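Single chain ahead, written as structure tokens, the form predicted on its own.
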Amino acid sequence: MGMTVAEKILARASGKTVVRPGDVVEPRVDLAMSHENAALVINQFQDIYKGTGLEPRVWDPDRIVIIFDHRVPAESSKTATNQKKIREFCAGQGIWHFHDIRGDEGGICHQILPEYGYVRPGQIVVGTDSHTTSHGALGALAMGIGATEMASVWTLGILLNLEVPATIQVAVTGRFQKFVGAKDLILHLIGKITAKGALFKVLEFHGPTVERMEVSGRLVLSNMSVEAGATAGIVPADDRTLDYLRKDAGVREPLKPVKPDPDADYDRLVEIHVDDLEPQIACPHTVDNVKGISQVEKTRIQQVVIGSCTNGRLDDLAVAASILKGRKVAKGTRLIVFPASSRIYRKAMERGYLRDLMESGAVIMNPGCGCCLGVHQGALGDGETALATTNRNFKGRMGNPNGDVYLCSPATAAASAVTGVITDPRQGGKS
């Protein structure tokens, strides 16, 4: 009997021909990732060394990345000295790849891993976020754990007593409507199996429709995977993915997919043909909670936002500037816009997809998780509703537990800011 992907990568990692779920194994881990919450897993680190006599080092530092993403800049003097003991970390143990809070390499940590090239095909991949699971787009096993699993990352470079999960896997076949796409698809899915179908498992995306998606379609349904409950969702790695890895990351050595095995054991298969999907929305309080559109049309919304780790990216912002270009966001509401890098900043800055951003009414904000996170920068006032391209809606989500959050595509987000209302981009956007 053959193997997933995961398994696959689990295999190899933990120096074994063979793995099956429910096996225990140790693998090696192949890049770490955190943001500010590096601060506490600082702390654990340190903790980890102490009474031993011995200098706290990190296993090797060219395999950690720190990317200032949540709180930038920073909204508190409590986040700046954060931040500032995170620098000087970095400094002393050698940490070099660091993202500081910086213009021209700057930006949400679920873009700039892919973006820089950290990540590749059959790679293990942790991070201190649950959406970690963005890099199984680029066929990697990448996995959100805590700050003290973290620590001792950072130590051994290992994870520890880690159960091999099950795999599920998803065909998709047919072909989007306009102005549908992986976002309805992700939502879709995960209203099928709810926020606990996927519960420590994978989800392994499979089928012409996927096959035929870029990369960042791909990281869509990879980064919202964490909310059918899976550990990781894997796109396996293809030419596609090589192409985007060479030419959009540049990175420059040999790379190698991991197929699965034809007769790998499967816990089971959904398939889902998208030829008559409509654009979907997640309704408030949770993102399981999944109507089509026509179910939730003419929604009142005080807010819009696009952007964030599922849907800042350059074409995300360029579908919303084309269905947005020489029309005007609708009187009370407002449309809050951010790139996930800078990289994107500068090259929609460059295609004018900023400029008809601003001139249809939208603000454009620095790169990072801003009102996502609720922390700063775009939270709701009570009674108020906001529709967004983000990945979660539960209460207080938006900075705000008396406010509703609604999630979509960029598209529908694009459209409904237009009318004030939730809007069909079928019929809200442009031709």
Given for the second form:
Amino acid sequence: MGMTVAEKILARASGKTVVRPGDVVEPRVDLAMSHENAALVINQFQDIYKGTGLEPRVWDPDRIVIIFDHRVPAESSKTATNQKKIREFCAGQGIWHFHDIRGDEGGICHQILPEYGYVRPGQIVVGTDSHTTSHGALGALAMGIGATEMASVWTLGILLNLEVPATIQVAVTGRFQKFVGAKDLILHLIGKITAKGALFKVLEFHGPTVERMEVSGRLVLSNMSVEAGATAGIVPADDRTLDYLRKDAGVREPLKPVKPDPDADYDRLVEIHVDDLEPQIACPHTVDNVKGISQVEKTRIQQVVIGSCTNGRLDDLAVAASILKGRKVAKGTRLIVFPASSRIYRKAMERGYLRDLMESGAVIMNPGCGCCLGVHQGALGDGETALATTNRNFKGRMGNPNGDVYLCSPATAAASAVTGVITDPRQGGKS
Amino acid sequence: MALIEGKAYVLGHDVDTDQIIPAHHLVYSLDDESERREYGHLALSGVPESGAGLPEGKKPFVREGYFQSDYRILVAGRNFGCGSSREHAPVALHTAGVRAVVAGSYARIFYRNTVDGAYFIPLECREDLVREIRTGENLRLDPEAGLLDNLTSGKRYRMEPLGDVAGIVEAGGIFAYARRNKLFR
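Please give the corresponding structure for the form predicted together with its partner chain, as opposed to the form predicted on its own shown earlier.
Now the full complex is given, and it begins with the chain already shown.
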């Protein structure tokens, strides 16, 4: 019996020829990412060395990436002090893959990692952020871990006591209608298998629809795999992946895509056909409370958010700008746009997307996560409703337990910003 | 592993990390004792009133003005701890005095955080304990034997074995596990 992508990657990284779901392995880590919660990792890391007389040194500073994105620029003196501590730690440890608060190379961690070519097919990527699953879009095994486990990784360079997860095969066929895409597909999948549907398992995406999808769309699938409970969400690397890494991310060295064996042993198969898929909306307060847009149309919204590690990429801003160009955001509704990285921000500026969005009434923010998790800008008022291209709609998520958050695609968000109510972009949008 | 006795606090399905500790509170330091105890005060403060202490609800987990909860054992439904990787979630529960959680299932990152930091014991039960146990009932958990006794109702429930992570739980966290295996000096 053959192996899935996750099994092959874990076998290689653990020095084994074969691994099976349920085996326990201790694989080498290729890349370890943290954002501001590196402050907590540093505490735990220093704890490991307490009383040993040894100077704390990370196992390999070249394999650690630190990116400030959760509260940027700092919203409080506490955050600023934490960021200062991390900056000093990076300098002291020689961690030079460090993305500070900058307009030239800053951004959201899950955009910076692919954009700067840190992630390669076949790697094991861990990050102290649940949406680290994003990087499975490049054919890596990428997963979120906590601060204590990361401190152990910083020390040893391996993951301790990792269970080999079973893999669910997701086969997607058909062609999306205009203004329907990757976000609608992943919301539909989460609604179908529920928020616990892939707990302790890997989602592996296949089928012609995924093969035709650009890396930006694949990142959406992998990013939100964690919302179905998945340990990782993998799109096996193909020519499109390699193209992206060479042309967009500037990777020069040889790349080796990992393909699943033809006789790989999957936990189960989930099939989705997208020809008739309508825009999908995740309704309050769980991500698996997913409905077709026809069931929630006309819901009044006070805030629209386009951005985040899920949908703040250039093609997301392009589709939003194409819908909003020459039109106005409805009175009583505010549109807040967070490009996912400085590079995207600049390109969106050069291509005129930001001008079109601003002329429609949108407020353009600097790249960051703050609004999505409700810690920095863009909070909701009591009784207000938001429609967002972000990834979570938990109660209180956008900074107010008395607010509601609906999740959608950038096209749906843009079309709805114009009307002030949830609107099907296939009718409300123009081409 | 010692017996754990205490009052039950019962929660529903899909209790996410924003309910366990809302993100805007994550500014408190974990290495400063006076700040760390704030997490005890705020534990489960994001749970909607209707789901706070089932079956009736509207039972605050931590009383106003206190940093510790009266409840020692959480009983929850499926997918407990879904959402963020924030380790503050198990820390908040631990700081409030939680010594064990018995749930239908867990989100992986939360589960591993709990085990790696040795904050409390996360056990799974195939029975629907959310319908069986009421907030405030007295429980006794024998983690070694995998048995939960409801001292109030007299009923007994069998827990699932810990499985792959038993070694880390027994060692007392991932650092202790690494030392035991001579990985850390």
